[in-house]
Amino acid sequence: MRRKRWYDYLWIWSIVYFALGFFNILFAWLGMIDFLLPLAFAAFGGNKFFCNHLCGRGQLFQKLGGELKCSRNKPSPRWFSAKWFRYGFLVFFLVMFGNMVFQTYLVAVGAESLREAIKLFWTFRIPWGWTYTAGTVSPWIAQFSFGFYSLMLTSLLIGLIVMVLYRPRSWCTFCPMGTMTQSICKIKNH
C-alpha cells in the first residue's frame, strides 16, 4: 500500500471551498487557485501533475465514488473523451466564463447592479444574498464572487452527476481545466 502524501488530502480543500462560499461569497475568489495553478503547472512543468495529483475535486470524486461507493462504476460514454466533446465543452465553458467576466465589468462601470444570486447550470437563479453584506467590498468584486462561485458549483454538480452515473472520475475526461492543461502540455512538449 502506498504511503499517503500531504496532497492526498486535498479533497478536503474542495469541501472547505464550497462551505466557505456558502457562508461568505467573497471566499469564491479562492477558487482562482484551482484555475491558475493547473495552467502554471502545465506551462512551466509541461505536465499534468496538478490534474493527476493535486486536484481536490478529482480526489473528492474518487473518495465519494470509489471509497464510499457512491458511483455505479460503469464506463462512461466514449463521447465524453472525444475531442469534439472535450473542446466543445471547453469553448462553452470559456464563453460562460467570459460572460461572467463581462457581467462583472458591467457592475464595475455602473451599467448593471450587483446580483446577489448563484446561477446553477447557467440557467437557474438561486438567491444567495445571505452570503454578502452590501458595502463590504466594491460591487464588482462581489459580482465576480457570485459568478465564479456559480461556475465552480455548477461544474461540481456536473461532476457529481457523472460520478454517480459512471466511474468516480468521469468528470476528469472532459474537465475544461484538464483539456486546457493537456493542450498547453502538447504545445510545450512539441
Contents of the next structure:
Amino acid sequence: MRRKRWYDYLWIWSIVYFALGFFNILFAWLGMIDFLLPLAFAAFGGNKFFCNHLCGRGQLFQKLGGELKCSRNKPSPRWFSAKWFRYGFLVFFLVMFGNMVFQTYLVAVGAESLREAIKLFWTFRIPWGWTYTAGTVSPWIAQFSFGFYSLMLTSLLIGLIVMVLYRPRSWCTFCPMGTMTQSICKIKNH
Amino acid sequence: MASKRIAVVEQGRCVACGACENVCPRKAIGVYKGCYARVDLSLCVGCGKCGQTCPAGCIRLQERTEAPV
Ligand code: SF4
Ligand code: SF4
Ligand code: SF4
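Form predicted in complex with the partner chain, following the form predicted on its own:
Up next: the whole complex, starting with the chain shown before.
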C-alpha cells in the first residue's frame, strides 16, 4: 500500500465542515474552497489532483463504503457515467446554484428577507435558525450561507445514498465538480 | 514474470476520479492529465483491485496476450 500522506486525512475536513454548519451557518462559506480549488487545479494545472487526492468527500465515501463496508459495492448503473446524464446533472446543478445566487441577490437589494432555513433536495425546507443570530452580518451573507449549505448537504446526502446502493464513490461518477474539472482537463489537454 | 492478466480501462466512460489509482498496490494505474485512467502494462499484476473499486465499472481484466501493446 501507498505510504500515507497528510492529505489522506482530508475526509476529516468533510465531517468538520458539515458539523460546523450545525453550530454556525456562516462557516458554510468555507465550502467555497471545495468549489474553487478543484477548478483552479483543472484550469491552471490541467489535472484532477483535487479529485484524485484532496477531496474530503470522495475520501469519506471511500472510508464509509470501503473500510466500514457501508456499501453494497455493486457497480453503478451504466447511465450514471453516461455523458448525457453527467452533463445533464451538471447543468441542473449549475441552474440551482444560479438560483441560489439570485436569492442571495434579492436579499442583498432588499426585495426578499432572509430565510433562516435550509432546503434539502431543492424541496424540503427545514428551519435552521439556531445557527444564526440576526444582525451578525449583512443579511445576504447569511442568505448565501443557508443556500450554499443546502446545496452541500443535499449533494452529500445523494452521495451517501448512491454509496450505500452501489460503490463507495458512485457519487464521483456524476459529481458536478468532477464533471466540470474533467471537461476542463479534456479541453486543455487536447 | 509478467502476469497473465491485466487491467483495461474503457476510457470513454472513465470519470477520472482516481479511485483506482488510490487502491492499486503497484502504482500501475493512474489518472492521465485529468482525462482518464491509464494502465502501465509493465507494472500491472492483474489483481483486479482497481476494477472492484471503480465506481463507473469501466475497468475489466483481460488476458495479457490479447491486449494491444
Ligand atoms: S468527483 Fe466530486 S466528490 Fe468525487 S473526488 Fe471529485 S470533487 Fe470530490
Ligand atoms: S489490476 Fe491490480 S495491479 Fe493492475 S492496475 Fe488494477 S489494481 Fe493495479
Ligand atoms: S476508478 Fe474508474 S472512473 Fe475512476 S479514474 Fe479509475 S478507471 Fe476512471
